[in-house]
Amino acid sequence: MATSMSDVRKSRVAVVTGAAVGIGAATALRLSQAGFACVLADRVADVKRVAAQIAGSTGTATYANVVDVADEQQNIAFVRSVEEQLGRVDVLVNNAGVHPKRAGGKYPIEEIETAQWNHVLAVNLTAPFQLCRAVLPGMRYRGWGRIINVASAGGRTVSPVVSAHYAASKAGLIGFTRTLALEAAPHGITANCVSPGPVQTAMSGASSAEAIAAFTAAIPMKRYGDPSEVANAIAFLASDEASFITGAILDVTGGRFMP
């Protein structure tokens, strides 16, 4: 049965960035299965195909927008268009991320150009700040909201495969989320981080075979995670069941990191 626009406006709306592949696509699918109207955002046009597949498999309202989150004006316009079309943003999942690598390995600090450093922080840290800032007024007005920022074990501890700019951006995202949680809590809005360890995505696959083998050996569960396992954690934090959890970092690492 087709979903009418009036029905969509009564539903909770979830926005997921970096949703064309990996954790983002798995999260959009999982939230759609949970009954959210989902808006998928990514800088590649393939996000439209992913959204259509999710809509076909779940029967829920699913939309796609091509957005480069490194561009502040695109972020502002994107949130405005979702609120105008669907009436609200109830859940924001800041998943979009980049981690440049060279020849199967990480960049040493002395080889990181300032332009590359700035781009990694723009996508991984500044974009979540801009998108959170844009959705907060509506969430505060409605007295309900869920913000889930996808950090990384690379922002929690050292890693042989994580470059300095990626580690700095993810550590910064965790610090930002804690302050956001403190400020938003009185308004019925929670803000949390999911911090994945090694997960089978294109980003992790860019590492060398030797690095992947060594990393796998160091994981107590002796395997990489599946994107759906991270998506399940995100879906829980987006739910009513997580109403008293805010400012938390949920490590999804197979035991690789235990604080």
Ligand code: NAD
Given for the second form:
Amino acid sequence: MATSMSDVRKSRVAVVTGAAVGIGAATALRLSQAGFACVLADRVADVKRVAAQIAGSTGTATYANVVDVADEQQNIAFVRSVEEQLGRVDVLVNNAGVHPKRAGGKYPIEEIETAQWNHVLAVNLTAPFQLCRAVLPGMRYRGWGRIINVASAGGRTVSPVVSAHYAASKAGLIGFTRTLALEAAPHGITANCVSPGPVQTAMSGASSAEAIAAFTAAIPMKRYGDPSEVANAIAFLASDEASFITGAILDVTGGRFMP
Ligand code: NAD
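Taking the form predicted on its own as the starting point, write out the structure of the form predicted together with the named molecule.
Every chain and every other molecule in the complex is listed next, the one we just looked at coming first.
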């Protein structure tokens, strides 16, 4: 599991799912730069190379686990193994997400198979629930924890490029996070959502060129976000400075979504 080892017992431990690319990889790098011992989880084995790269650039203990978060047993075993090997999970970033597209566009509801619906809900909503449930006892015991769930503007408002299963999963994640925040607050644990708008990653790149152009025109800042800009918001919510913020949704959209 270890790709490098400094004195990890002195560091807070942060787990980031979906950390092989995009927002997850940028978040792991940012948290690592902030001094967290980071555990990167992803279903693709390339996550090990990314963890080694981060360890090399920051000199902070960094670990990688291949985990399919759609599998409950893997989620339970993953958290148990981190707690056994590193002693704790202080920060959990539920970032892994899927948004199936067909021929450059969204799926109309009548073309969504139940299996695909279930998979989107499993990765985007059920996995965060299972991972939160697994880390809560340890955080409660230590009286400190930070949970950041990566939602989406597609779960905040309607969008012509967002499919119904993705919108439902992200809206559900926001509702889940609010209830979690309420239950966890007395124990020194905060739970918040970061809700990105269009960000330059493989996920957003799967849209057609026309859709990307139309989207860009509708963003007040006239550009897609960089993954590091979402990572900065996540790192803030993971920090001691965010001590009185819980149940919040931090929109990172270049002004695309304003409630
Ligand atoms: P991405 O597709 O670039 O990366 C997603 C990562 O999640 C990949 O590394 C992938 O392997 C991993 N993943 C997918 N299924 C998994 C599974 N079953 N188990 C473990 N890992 C799995 O996506 P991104 O753009 O970096 O998005 C990160 C998060 O941000 C997602 O939750 C996404 O919904 C959200 N988001 C992204 C955008 C955007 O424009 N990029 C906008 C709003 C919200």
